[in-house]
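Here we start with a single chain on its own, the form predicted alone, put down as structure tokens.
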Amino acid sequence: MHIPDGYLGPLTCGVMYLVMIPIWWMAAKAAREKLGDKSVPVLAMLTAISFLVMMFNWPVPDGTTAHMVGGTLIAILLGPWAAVIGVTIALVIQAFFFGDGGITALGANSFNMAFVLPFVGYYVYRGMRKILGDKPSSEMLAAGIGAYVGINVAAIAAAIEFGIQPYISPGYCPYGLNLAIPAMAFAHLTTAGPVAAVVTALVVGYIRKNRPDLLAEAAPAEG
């Protein structure tokens, strides 16, 4: 899902940076208000995990990649605003030091993976918790569904950003919406999505069994 340099035109890159600036500001404010001394090391650990899982990716025909992100897991444990910070930090390190995702596309990549993914995943998780109940198996299922939906919505957001380039910035991504959306959707519906769902569900189940205090603290964190 990492968008490299040269695929989004200057207009899209600039707009996505402008969109992300207030989001980053709100995330920093929320972190100062809601993350306690015990939560900061947890966020650091989860950020490192997000960084690692995003490095294991496979190519998608339109020039990007499919992979796990871990944003929904961070959002479940610490809230979606914390996930914005954690995934953004991972994306910055990848872009500047590993060339995974473009620097000009950092705003777009952050919007898709650090904002859309954790917020969608978190609120789908919360909604499924209300529907399925509070049993451990239900919580694991809710987490898996949240992760699956979150990563696929983020992939569609990236596909739209790719697909509008032929119309607004010719010379950049050559694939229109008719090609970008199916390619991204297929890759994430069938590969990255199921992997993200299973891993997130298993981790939440493990934490529920061994550290239920983390889930208890996170549950009301974002109302």
The other form holds:
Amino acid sequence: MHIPDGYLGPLTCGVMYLVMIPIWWMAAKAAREKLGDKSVPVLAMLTAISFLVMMFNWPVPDGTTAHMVGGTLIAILLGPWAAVIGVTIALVIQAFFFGDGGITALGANSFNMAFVLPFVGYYVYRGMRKILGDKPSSEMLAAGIGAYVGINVAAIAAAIEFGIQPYISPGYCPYGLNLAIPAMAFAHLTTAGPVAAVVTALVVGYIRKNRPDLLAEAAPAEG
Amino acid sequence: MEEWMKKAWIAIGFFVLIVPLGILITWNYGDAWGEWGSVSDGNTTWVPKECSGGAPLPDYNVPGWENKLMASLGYWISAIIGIVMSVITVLGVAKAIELWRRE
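Having seen the form predicted alone, can you show the form predicted in complex with its partner chain?
Shown next: the complete complex, the earlier chain at its head.
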């Protein structure tokens, strides 16, 4: 899902950076208000986990590969704004040091993986918890479903950014929506989505046993 | 550090050890859809060449380490460097936010 340099036209890159500026600002403000001393080492560890899981590429049956992101996991444990910070940091390191994802596309990549993914994953998780109840097994199931939906919606967002290029910026991504959406959806519905669901459910199960307070903070009662 | 976090870091260490699987099981596969390395198909990029492709460890590898063994080693080094940088950056950002809070 890491869009490289040269596939999104200047207009898309610029707009995505502009969209991300208020989101990064809100994330910084949320952290200023709520990110406590006990949460910081947890966010550092979860950001490292996000970096690491993105290195585990899985074969997709069509001959490509895909990976999970870990954004929903951070959102469930520390809230979606903390996930914006953690995943953005991982993406910046990947773009500048490992050439994974373009620097010009960093706004778009952050929008998809550090904003859409954790927020969708988090609110699906919250909704599923209301439906499924408070048992540890239902919590894990809700986390898995949240991660699955989150990564797939993020993949569709990336596909739309690619797919509109032939219409608005000819000369960049040559593939239209008719190719981009099925390709991205297939990779994430079949491969990255199930991996994200299982890993997120297992880690949430482990944390619930050891730090139930994290989950309680992340799911305040105000609904 | 709390006991559960120590255990979690040990688990992370285990996954770092096996991280070369991330390239080995996809060795003969193409790039992830949308994660192509360079611009092709008559696509002239507006991104200046010198601003792109300057990453010190492109594709999580040491340039030139092409075979499976060396690429695994490069991937392993990249994972460790990336994790250390992730932790340091989060702690740095958290510190900056704390200073901002005290203003």
